Amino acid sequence: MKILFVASESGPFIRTGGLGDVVGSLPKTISQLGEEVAVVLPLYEEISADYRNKMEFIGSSVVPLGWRQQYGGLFKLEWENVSFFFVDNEYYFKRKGLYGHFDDGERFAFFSKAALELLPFMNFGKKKGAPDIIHCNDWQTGLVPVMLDAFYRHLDFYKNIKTVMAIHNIEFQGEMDKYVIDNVFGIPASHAAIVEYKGNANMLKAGIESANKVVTVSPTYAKEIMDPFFANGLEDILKARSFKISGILNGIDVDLYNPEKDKALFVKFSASTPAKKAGNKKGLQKLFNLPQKEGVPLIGMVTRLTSQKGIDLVIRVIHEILSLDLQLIVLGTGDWKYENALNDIANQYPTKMASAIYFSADVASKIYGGADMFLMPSKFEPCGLSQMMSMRYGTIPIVRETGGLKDSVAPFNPETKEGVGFTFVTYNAYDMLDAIRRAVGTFANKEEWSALMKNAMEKDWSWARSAREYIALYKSI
């Protein structure tokens, strides 16, 4: 098969989070079982000097959007066995910064256009000629398959191709003034009550209505946004196209994330070597001016401050975590008020307690690999990665059951010695604060906490047991 990703962001190029991670790695593990992947781009002013010159000029086309006729010119590089190909139009891209522009309903209408308008020269794979499958992502990319029926479908070289609508977090909708359903996004009365949604437009709904399959990144993320508490809004729409929705877990880099190459760790290890991860606490307990204590239990937190990621529930029962015989170190920034919150409290807490209120990736892995337990009690998670990356570690999961939190946190069964963590259901700190409690009992019992360490570490958190369900998708379509 030939499968073509279109997306906003792509790590390495340009990346602003989870979605980035997911399109840097999803296709590169596509192609290395098989498959002829692509993936196309816009070509931000931000992606940086070192790539832009590595790029070969493929050719350009007038796109049309609505009465605009707009320049579009396409750049290629390939990266790891998968071809990169870049939208270039530098009104829409040369500008700081990826999202949050008063015209990003444009600008990604635009690009989805572009893809498809593009699309006869982005000839990759061993067969030209067009993909068989074109993986959407998120609201940005929600008009690619409604443009596609709507201009294109009738065209010989378009006619077969297939769509995948990917929701990796269905908070955010590209909802807008309906005015630009025909005036700015040039969509025909044929194809408009599709875009529209309750009186506006809706990127994210259009992706939804007109794609062959919708996939969410968990499985039990593609079941709770039919509850009206995760949809959003899109309930309605999302139940009556429930047959088409499924959901995968998401991967890793497991090489990146490796606690046996890790540059950013003090002291390498692995799961056959579980006792080096003990110099990492030391060092970590260090660098934070913590007290350097082996028996008493480290949880970590790397994560931003919102209420979605259950800092509130943190904040709550703050002083009865800490009164516990155990040390908090968080990573991570946000909201004012939780930061201002938890640096207060660490000053309250100097032995017990560290708040880092800025990101660094080397103080992340630090963490990963130093901590004894993650808490992540997020509100809502359609996938999450910290967790997969903590296990990585040997640093145990304290999660809330939700999302791909859900379907990749086993909890721990003393009895049986299965599972990797300690979950909560409901949304409430002192059920998180019970998790908490019942992790710090775990650790006491040194054969409990290896047999748990040992069953985190081993886990396949791999991106290639997603892409062959990927792999699976798009066969069935």
Ligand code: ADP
Given for the second form:
Amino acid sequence: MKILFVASESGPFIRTGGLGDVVGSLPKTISQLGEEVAVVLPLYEEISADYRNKMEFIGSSVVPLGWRQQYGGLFKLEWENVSFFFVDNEYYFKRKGLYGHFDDGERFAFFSKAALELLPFMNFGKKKGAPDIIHCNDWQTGLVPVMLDAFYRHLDFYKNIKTVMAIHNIEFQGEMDKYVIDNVFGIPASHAAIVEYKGNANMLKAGIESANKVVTVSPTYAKEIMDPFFANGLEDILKARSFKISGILNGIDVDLYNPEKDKALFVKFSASTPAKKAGNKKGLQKLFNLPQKEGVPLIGMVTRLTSQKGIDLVIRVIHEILSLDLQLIVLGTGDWKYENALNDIANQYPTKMASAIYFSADVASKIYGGADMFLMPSKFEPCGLSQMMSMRYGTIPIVRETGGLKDSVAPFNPETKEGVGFTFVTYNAYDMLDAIRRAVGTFANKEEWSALMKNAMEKDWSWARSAREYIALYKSI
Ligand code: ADP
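Moving from the form predicted on its own, what structure would you give for the form predicted in complex with the named molecule?
Whole complex next, starting from this chain.
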């Protein structure tokens, strides 16, 4: 099969979050399993010159977008057996930052249209011709399936292409005033109703409605988004199309997040040398000026400080948490009210808690490697990667049972010694506190804790498992 990913970001070129992790890893893994894969991205100004200098110019075309006629250039770079194509247009992409511009709707409508218009230039794989599957990601590419039907389907080259719409986070939908449907996107009246929702334009809804299949990043999230609590207004659309919606759990880059090789660690270790993890705990305690006590459990958090991540629960019972014999380190940036609150509390408890209000992959690794437990009490979590990273480093997750957290963290059963973490169900600070207490209690039992660490470290979070499920999904279409 030939599969083309259309996405607004991808590691290693340009990345702002989980979506970039997925697009940087999944296509490469699908290609390792023998399929032919390409990715098309916008050529952002912020993609570094190191990559730009290696790109090859393929061609250009005029891309019609409503009444506008825009230049669309195409560059190519082969990277780890995947062809990466980049759509060039300086008016739309020569700017600071990927998102947050007043005309994001127009920018990504252009990108979606250009990806389709330039498709005949995108030669990849052994046989010439169109891809079998176009795999779209999040609202930025939600117009691809509807534009394919409205503008290109009648042409021979495009007639057999099938589409997948992947939802990485339904919080973001590309919602805007509905005048853009005609005036900016140029969607004809015949297809306008697909893009319109509740009196607005909604780019994600357009993709959900017009793609052959819809996929989310965990099986539980695929069910949760039928519920208004999670769906951000799209529940009726999703329920009506539940027949074509499924969930596939993401993986992590197990070469990158590998305690045997990670250069950020104080001491490298593996599932067969778990005792060496203690050196990382010591180093981490020293880094944050916490007493270097091995017997006191150390809880880490590495997270965006937003309401999605359950920071309000942590702050709600912070004094109860810190009255236990434990230490807490929080690394993250986000809403100023959370940043300030965490700094204030850390100042009150200098021997028990540290706040690190910045972004650092190096310190993140040190926390995954050095903490005993990883706290992630999310209100909702489409998949979540950090709980998988922490398990890979033998750090036991304490999570709320939602989305990908529910699918990846089975609660520990002391009788059977099965399970990898501690969980709670209701979004309630005291239920979270209870899970923390259970974790701290188990930590005191060395035999049970070793079993837990072993279970967590032996879990397979590699992308190969997910990639096989994606290939099966493509074949089903
Ligand atoms: P989300 O994509 O919702 O932010 P995920 O758990 O899927 O949550 O992915 C978060 C990623 O961002 C992880 O790789 C995590 O290590 C990283 N991350 C989050 N905050 C920070 C930070 N302050 N410093 C370094 N890495 C961070």
